[in-house]
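Have a look below at one chain only, the form predicted on its own, in C-alpha cells format.
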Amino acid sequence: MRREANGNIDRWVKSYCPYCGVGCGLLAGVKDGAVVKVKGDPDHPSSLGDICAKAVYLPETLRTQDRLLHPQMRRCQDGPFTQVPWETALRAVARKFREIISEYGPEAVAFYGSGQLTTEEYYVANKLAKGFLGTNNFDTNSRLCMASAVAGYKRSLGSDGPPASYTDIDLADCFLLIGTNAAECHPVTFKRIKQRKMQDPERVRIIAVDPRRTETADFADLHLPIRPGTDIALLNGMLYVLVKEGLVDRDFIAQHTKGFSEFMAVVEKYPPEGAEKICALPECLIVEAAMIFGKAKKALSFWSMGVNQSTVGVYKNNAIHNLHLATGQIGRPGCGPFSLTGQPNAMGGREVGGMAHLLPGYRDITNSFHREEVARFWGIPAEGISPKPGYSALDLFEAVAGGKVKALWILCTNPAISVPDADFIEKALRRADLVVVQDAYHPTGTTQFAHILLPAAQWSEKEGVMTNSERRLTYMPEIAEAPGEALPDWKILTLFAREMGFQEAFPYESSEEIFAELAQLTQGTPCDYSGVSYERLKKEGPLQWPCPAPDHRGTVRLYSDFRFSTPDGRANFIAVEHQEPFEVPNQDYPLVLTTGRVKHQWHTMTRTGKVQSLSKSSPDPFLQMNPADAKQHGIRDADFVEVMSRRGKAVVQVRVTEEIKPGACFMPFHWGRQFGFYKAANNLTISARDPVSRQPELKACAVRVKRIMDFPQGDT
C-alpha cells in the first residue's frame, strides 16, 4: 500500500482482476473507504502493469442501484419478493433441502457455480455438496468454456494444466492462435504477443486460424479463414506436411511419446489437397502454416472457445497437442500448447474439484483411491463420497427439466443468459421446486426465476485466492466493505452447512483457514500448492503451482524433464478425425452461426453493461454477414434482419463485411432477453455437446437470415 501524492486517493491496494483468465494484477485506489480508481500493478508478473478498459471501469460497477443488499424470499416464481433476515432465508433453504433429500435422495439437489468464485468459495461448496450432502451435482459455467481443454490435457499429457507460462511469449518465434480472438477477449496477453512480434518482426511469425478476420487475424502474418468446425482437418493437414518435409522430432517422439504409428495412419488421410476441400481453405495456406510452425525454434499455441465449444472439442485439443508432440515443442522455454482460460478462477475451480466428475487436487470421482484420500481428509467414511459423477452443466438443467433434480442453488453466474437454447433453460428453471440464486445483483436473467435470493459480496469486498491461465495463484484482499447485508460466498455456504448440522466440518471464520485446508489437500497431486500460504502470497506476490514446499519458488513450466503425468511418463498421440458440427446447414437453414464476445463487454454484462463508456462501441447485438450471402438473401448493410434456428429467433442489425467467411455469420452472445427478448443469441444456439467433456457446441448452429422490411417496435 502507498498514499497518493495528490491527495485524491487515500491508499493504493494490490488486487486481482475479476474478469478473464489472463489474471491481471490491479492497484485499487481507495478514497474514504470506497474503491474509486483502478490501474495496473507493474509488479504482477502476469500483466506487468497492463490492464484493459473493463478493469479501468470496475469502480462504477460496485455501488449500483441494482445491488442485491438483503436476503429475499417469495412463495412462487411469479410472486413478489419479501426481505427477510439471513437466519430465515438459510433456515428455509435448509428445510427444503432436507425434505427433498429425505424423499428423493441427495442426487435431487444440485449446485451450479462459476469461474468467478474464489478458490476458497469453490472448495467450501464442493466439500459441502460432495462430502456432506452426498451429491456430486456441483458443476459450473466453466463447463461452457474450459471442459474440453481439461479433458484434452488429461488424454494427451496425463493431467490438466497448461504446460507453458506468459514468460514463454517473450521467447517464442512462432505463435499459432487458433479459435481465439485474443486481441478482444484476452487483450493484455495479446498485447504481449504484439510486443514480442515488434521486437523481432522478421523472425517472429503469427498464424491466426479463424472464420472471421478479427483484430487478432488482422495483426497476424498469416490468416487461415477456415470453415467453422474444421480445425482437426487443418491440424492433421499441417502434420501431414511436417512429416513429409522431415520437420518432426523423431528422437523426442521415440523417447517421450507413444501411439505415433496409429496416429500417422489417420494423418495420412489428410494431405493438404484433402484438407483444402474440408476446410474451404487454399492448400497453399495450409502448407505455409505448417512450414512456419515446423521451422520455428520455439512455438507456442493459444486457443480458447473457438476450439473448446464443439461436439469434438476434446479431439480438437488433442490435435493441437499432437502438433507440439510431433515437433518436440513442449516443456522447453518458449514452447507449448497453452489454453487461454475464459474466467478469472476457472483454473482454481479445476484445482478444487469444481466440476461434477472431480475432487480436490485433480482427483477423479470414479477413482476409489482418490475418494478414500479425500474422505479420510474430510473425516467421513469412504462411502460418504458417491462414486457416480454428478450432472454436468447442460445435463444438470435437463435433470431439472425432467424432475430428477428438485432444488438448484446457483452461485455467481447467470445461466438463463449464458447457457445455449434459452427457451429450454427457462423451462427447466420453472420446473424446479426450489431455485436459490446467490448473486451481487438483482434483477438478472436468472434471478427472475429464483424463490430465494442471497446477497453476495463481490470483487474488492472479500478476500481470497484465484488462479489464472498460467497456473499462477494471486491473493485478492478485501478492500472495502460490502453493501447492505451482502456476505462473501464462502461465508454464506459455511452458515448454510452449519444450518444443515455440519458445524464441526465447517468451523471457518476466515478465508485464510479455508485456503490452508485446501492447500494441505493438494499435497502430492499434480496441482500441489501445499507450500503456498496467505503469508507467502502477501509477502512474495503471486506463485505458480506446483509449489510443494514453503521454500519452493513455484514452477514456470511443466514437463521440463519431458516426463509426463501418465503412468509410464510418456505423452499420448491421440488419432483424431474430422467430424462435422452436430447441426449442418441445409436448404432451410443455409448458414452457420458462430457466437463470441466483443472487446468491451464481459459474459452476460451483469457488470460491464452498467458502464456507459464500455457500451458505446457496441450498444446492441449485431450480425456479421459476408457480402455474397447478403446479396443472395437480398440484405444490405445496416438492414434489420430476423435470424432463425430450429430453436428460436433473434432480431438484430446486420453488418455486411468481408471479415466473415461466406457461409458463416457471427453474433455476440452478451445480450440476454432482459435487454429485449429477441436480442439473445442463445435463443438460437444448440445444446449438443462433446461426449467426453460435455461442453456444448456454442460455436456452430444452422440458421437462416431474412430481411425485415419494417422494423418492429417494442420488444426487440
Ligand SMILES: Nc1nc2c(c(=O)[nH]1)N[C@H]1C(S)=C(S)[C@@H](COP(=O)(O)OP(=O)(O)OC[C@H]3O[C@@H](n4cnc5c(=O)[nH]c(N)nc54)[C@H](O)[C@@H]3O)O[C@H]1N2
Second form
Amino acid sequence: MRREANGNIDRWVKSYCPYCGVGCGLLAGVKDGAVVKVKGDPDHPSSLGDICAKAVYLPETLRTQDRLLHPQMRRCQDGPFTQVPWETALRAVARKFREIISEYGPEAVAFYGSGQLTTEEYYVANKLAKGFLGTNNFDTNSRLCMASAVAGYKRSLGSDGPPASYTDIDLADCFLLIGTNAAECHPVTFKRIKQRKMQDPERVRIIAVDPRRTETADFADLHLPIRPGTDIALLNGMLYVLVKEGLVDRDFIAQHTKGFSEFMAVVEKYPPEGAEKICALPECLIVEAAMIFGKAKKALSFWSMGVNQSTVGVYKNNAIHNLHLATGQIGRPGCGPFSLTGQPNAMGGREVGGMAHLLPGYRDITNSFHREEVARFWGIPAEGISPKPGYSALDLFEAVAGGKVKALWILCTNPAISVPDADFIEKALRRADLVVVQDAYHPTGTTQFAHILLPAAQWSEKEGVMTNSERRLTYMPEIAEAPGEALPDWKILTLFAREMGFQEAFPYESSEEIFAELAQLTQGTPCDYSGVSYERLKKEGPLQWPCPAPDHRGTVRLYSDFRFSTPDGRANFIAVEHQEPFEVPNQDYPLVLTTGRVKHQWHTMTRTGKVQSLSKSSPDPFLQMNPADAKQHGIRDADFVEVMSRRGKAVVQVRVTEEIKPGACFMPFHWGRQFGFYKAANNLTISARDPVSRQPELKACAVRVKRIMDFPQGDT
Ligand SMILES: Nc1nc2c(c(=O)[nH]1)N[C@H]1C(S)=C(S)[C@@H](COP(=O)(O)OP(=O)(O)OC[C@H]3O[C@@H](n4cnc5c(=O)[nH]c(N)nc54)[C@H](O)[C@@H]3O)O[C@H]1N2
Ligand SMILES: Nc1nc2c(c(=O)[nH]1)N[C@H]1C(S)=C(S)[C@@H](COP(=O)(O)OP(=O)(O)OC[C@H]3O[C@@H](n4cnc5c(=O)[nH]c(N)nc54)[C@H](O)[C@@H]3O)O[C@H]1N2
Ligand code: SF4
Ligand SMILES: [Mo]
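The block above covers the form predicted on its own; next, return the form predicted in complex with the named molecule.
Entire complex below, previous chain first.
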C-alpha cells in the first residue's frame, strides 16, 4: 500500500479556496500549528473533493520572506519606511482622513477593495465609508471583473444573481462557453462539464466562443473563433436563426417576458451572413451553433471576462440573457445563464453592496427607500448616506490624478499592476496626499506607492465567509496564527472606525458578529441569507442563498416559478446592437491586443509567483500571434518583439501559433513592472469603459508589433 503522504499531519481542517470563484472546499493539513498541505474536501457540494494546482501549493505562499509583518510609515513615497506600532499607524491615517474630510469634504477620501476580502471585511469597509465617513467612494477590483455581469442581470432579470447551480452541469445537454477559458481559469467547474460530456458524448454538445483556441475551446465540439469584441453580432445572429427555424419558445416568451417584438426588430438586422462579416467567422458555424443551442433540451451558458471586459460588456450580457429567454432555457433544472465569478468572494462583495453605486442586500445608492432602510439599520439619519454614487474604479483613479480624491486606502488588491494603462495609474498614485496599502506582502507593485503599509492576515490566518459563483456561502476558519503583527482586514477596519470615533457602530470583537449583522440586513432582499449563521455553516456545511429562515435548506435555482425580479415579474428582452471596441486597429496600430490569464498564475503573482512548481510552466509573459500576422511583420516564433500601443510599450517573446485568430494577439497580464518594466501588459491596455457598468475594455486595444531581436539559434 502507498504510504499515506498525510501521515504526519496533526489534523485536517475544512476550509475554502482563496483563489477563484469556483469556490472549492479545501481540507487544510496542519502540522505544528502551520498549514503544510492542502487537498480537496469531498463533502463540499461545489467541488466534491476536487481542487486544482493553485490550491495544492497554497502552503508555500503563506510564510514567505516578503510577508508584511508590521505597520510601516514614511514621510513621502520615495523615502524609507519606519516600523511603527499599530496605534501610531491608524492614528496617523485617522488624522489625515479627518484633515482631508474637513477641508475638502468626505468625497476626497476613498477605499479601493477586492473580491478576495471576506464578506465581513467587505461589509465593515462599506459600512464605514458609506454610513459613517459619508463617502460612497468604496469601489473594488470587481469593477474590472463582474460589474458588467451585475448590470446585465439587473437589466434582463430585474436583479443581480446567477440563477443556476453547479448541479445543473450534470443535467445539461448543451454548454455555451463564451468569453471564458474555464479549463484554465475555472478548472474544477470545467472538469465537471467535461465529465458530463464524457457521460453522454453523442448527446452533450459544447460550443466555445473565443478568438483563441484555448484549452477550453480545444475540448469543445464547436469552436467559434470570433474577432474580439463581436459577441453581440454572433448572439443576435444565432437568435435570427432560432426564430427562422421555429426554435424559440413562444409560450415562455408570451407568459414570462416583455419586449420581444422591439428586440426582434433589431435581431432582423443580423442574418448569419451579416454576422459572418462582423465576426469574421463562417456563416455555417453561426447556424450550427444556433441549431445546437436551439435543439438542446437543457442549455447552460457560462461566461466571464471575454464578455464582461468590454465597452459593450453589459450588452453582451444582455445578449446572452436574450438567448435564454427566447428559448425558455432558464429557471428549470439543467439550464440557465451562469456567469462565472472571477474571485473567491466577488459574489459576497455584491451581497454587501461592495461597489460605489450599491448598498448591502443588492440595494442601490440612488434608491431613496433603500438608503433609508440601510440608514435606519445602521442607526444613522436617512440623509447620512449620500444619494450620489461614488467613483467607480477607473473614475476613482482619475479623480485621484485630478486631485479630487486626496486619500486612497487600497486593500487586498494590487492596482499598480492590474488596472489598465499602468503609466496613468502610477501618476495617479503619486498625486495622492495619502496612499494606505493593506496587503499580506511587501514589496508589491502597489506597496511601492504607499505612505502607510498595514500588514494583513491572509487565508488560513483569519476566519470569515465567502460566497462562490453558485450563491453558496462557505465558512472559512482561522487555522494558524498570522505572522508578525498582521491582523485580519475586518479587525484593521474596525480599529480604524473606532479611531475615527465610531465605537458604537463598530463594536465587533469577532467576524461572527459582523456576519450576524449583515445577515439580518439581507432579510427580504433577493440575496436573503437571514437564515444563515456561523453555527449553521459550521454544523451543516455550505449553504446557497436565498436562505431566509434558520430551517430553510437554501435555494438551488432562482426563478423556478418563472417570476423574475422585475416589478411585473416578467424578464426583459433587451435589444442590443454590435459596436466595435473603442480602439479599432488602423495602419499604425494594426492588431487587436487581448489580455488574460494563464493556468498556473494568479493575477499579480504575489502568491503563485512564489511557487516554483507553478511558475516553471509560465516563467515569463509572451505574445501569441497568428502565423499570417507574424509573417507579415517579419517575425518568427520565439523572436523578441516590442509591442506598442498609444499608451505604452511591452517587450516579450512571441509564440507564433494558429491558436489565435489572424488580426488578434494575446498577452497575459500577470507580470507587473517590478518583474521588468516592459513585461507588463497593462502598459498597453486602455481605460475605455462600458458606459453602464464602468468596466474597462481589457480585452481589446490596438497595438503594433516590431521584432527587436532574433531568438538566439545556437550552434547546433
Ligand atoms: N489560473 C487562473 N485562474 C483564474 C484567475 C487567474 O488569475 N489565474 N483569475 C480569476 C478571475 S478574477 C477571473 S475574472 C477569471 C477570468 O477567467 P476567464 O474570463 O476565463 O479568463 P481570461 O483569460 O481573462 O479571458 C477569457 C477568454 O476571453 C477571450 N476573449 C478575449 N476577447 C474576447 C471577445 O471579444 N469575445 C469572446 N467571446 N472571448 C474573448 C480570451 O481569448 C480568453 O481566452 O479567472 C479566475 N481564475
Ligand atoms: N490586462 C488585464 N488586466 C486585468 C485583467 C485582465 O483580464 N487583463 N483582469 C482584471 C480582473 S478580472 C481582476 S479580478 C483583477 C485582479 O487584480 P488584483 O486584485 O490587483 O490582483 P491580485 O494579485 O489578486 O491582488 C490581490 C492583492 O491582495 C493581497 N492579498 C492576498 N490575500 C490578502 C488578504 O487576505 N488581505 C489583504 N489585505 N491582502 C491580501 C495580495 O498579496 C495581492 O497584492 O485584475 C484585472 N486586471
Ligand atoms: S478551481 Fe478555483 S476554487 Fe477550485 S481549487 Fe482551483 S483555484 Fe481554488
Ligand atoms: Mo476577476
